[in-house]
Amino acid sequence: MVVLANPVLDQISLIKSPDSGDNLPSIPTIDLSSPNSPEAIVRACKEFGFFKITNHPVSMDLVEKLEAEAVKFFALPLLDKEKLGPSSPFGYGSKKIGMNGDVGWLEYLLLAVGSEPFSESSLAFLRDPSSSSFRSALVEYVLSMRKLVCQVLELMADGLQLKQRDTISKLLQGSECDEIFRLNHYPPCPLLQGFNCGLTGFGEHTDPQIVSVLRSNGTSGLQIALKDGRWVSVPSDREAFFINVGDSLQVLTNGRFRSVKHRVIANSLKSRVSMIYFGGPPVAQRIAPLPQLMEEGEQSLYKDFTWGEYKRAAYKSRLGDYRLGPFEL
């Protein structure tokens, strides 16, 4: 068990555990195989603003790959991963959730992968020969990310009605792409055993990107909040991908799709590693409802910002506030 230095458990929230039953509703799952799959998405994106996917192209001995690389380096000595951190907001980091004071029970390594073209040199701050495995599945690895996404977006467009294929996933190609990845890793907290409670490994939030595709190993932690502000717990699923809607995607629909609140559960006995791609536009992106999907005579939710002005003004922000309150009209 890897254990994170000088733990301050007291600053660190306990979470009671969720209510079960059958009342509580399934996460949407949605085979990209299947024709019914962009009205599916449509759905998905509006009653949970998540979804989980299956028969999707990505390798999962690729995914393992890079898994396995990541448990690696968390094993490491932690005097080894602090050579890559503090996170500003990049590289590695422990307890610490950007700059504002959040804290939680993890550790994680935090990459900017939007430099064109992506290879193994921009990752160069992995410098120690030994990581050149792990350089090569990381690259591999967000190049699938990429076309995933623009699938998923496509189908999306699809089941939008939208003349152009293309009109969202376009806003997340090309070399001024914004994008984020980050390797999350939540240790086990043996205080935690006997008690009907987890602790906090990462705060309730949003993302505010366009949309973050979620993958972890067979350990549960994730969950996710209702339109009525109850939380459900994903299961975890080894061979699939979680799709969260962030902000800039609920904006770009005119709130027809909600960005979902989401938070991650460490508990006593297992070690969680997720794994999580961001798609953000170009910083001078103008991000605001897409015309094709604004009725005659709607008006915005919002008002005019670039990605760029959000993605500070989320930079000042705690995890937990509402990030598109002082944008809304």
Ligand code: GA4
Given for the second form:
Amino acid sequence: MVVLANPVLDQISLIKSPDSGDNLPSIPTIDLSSPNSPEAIVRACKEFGFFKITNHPVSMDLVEKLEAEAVKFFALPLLDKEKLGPSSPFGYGSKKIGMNGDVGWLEYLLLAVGSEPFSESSLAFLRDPSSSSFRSALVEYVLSMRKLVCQVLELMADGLQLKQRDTISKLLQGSECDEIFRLNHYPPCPLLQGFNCGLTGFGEHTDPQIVSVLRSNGTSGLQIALKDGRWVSVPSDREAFFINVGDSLQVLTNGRFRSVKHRVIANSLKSRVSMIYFGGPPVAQRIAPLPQLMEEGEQSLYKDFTWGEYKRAAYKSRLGDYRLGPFEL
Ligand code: GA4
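Same protein, different state: after the form predicted alone, show the form predicted together with this ligand.
Okay, now the whole complex, with that chain kicking things off.
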């Protein structure tokens, strides 16, 4: 057992480094410009609930601009950042995740960006003239995530042979959508150098929404769980985006797609910065298997619920809980 005499680390669990990558499948990569992408997306969602996209239309200048603003923000003195917290759930947070006792080796900024981004209800610092470049990069980035998600969900609908391409993407359009944006900073943890284990940056969980789009700097740390429970490290790629199937998409497909369990391990030497867009539908949206996908006689695996009901239950849960359990039939 590894004992680290440091009170800050007391609460955060250590994770044994996974065995070498031998025999582990590699993460599916979808080239958005390829004619085979619809089928490849569906295959990846069934097998992994996760895939990487390349050849996307998002400007790398924009991505880098936002990353630079995030780095600048996280470099502010703790007291300045803490003025924007504690996150409940939105705002600045450090080590505490959610409101039910989860902790991780990270600091973050969590923003509700649905409908009219960054309006009256958003954080005060974004209205301050000194943060105008951060604000404009965020607004532009969120807009480009909306477009990207729409493109990916239309290709997904093609792959599922749904007659209407917007069957899934329309759930994430319109001013009532429940979108969240998260900037995470995992500082290096030098105390762990030389040990055969990592510190939990963000503990294992699935995302409750329909899909999430993640982009990180060149530092590794993200891992996804395979169907058989083994963990695979996701090689970082600053130019790509990673798509996660969320619980709601698992339900919409009546379990055909799997909502992927994932976690982040902090690096002992390098900072990891990630930006994640979470696409949720309007709170009143019913989440139920799409009738167009159901085969004759097929029964729904889930009780009827709305996104608002699921989200409320999710926010009362612990990170690692199996949140869909109480909604299964
Ligand atoms: C996981 C996905 C998103 O990061 C998030 C997280 C949220 C939070 O950080 O406040 C939750 C977590 C996430 C699911 C269970 C609850 C709520 C922390 C937590 C313990 C913003 C989201 O929507 O759900």
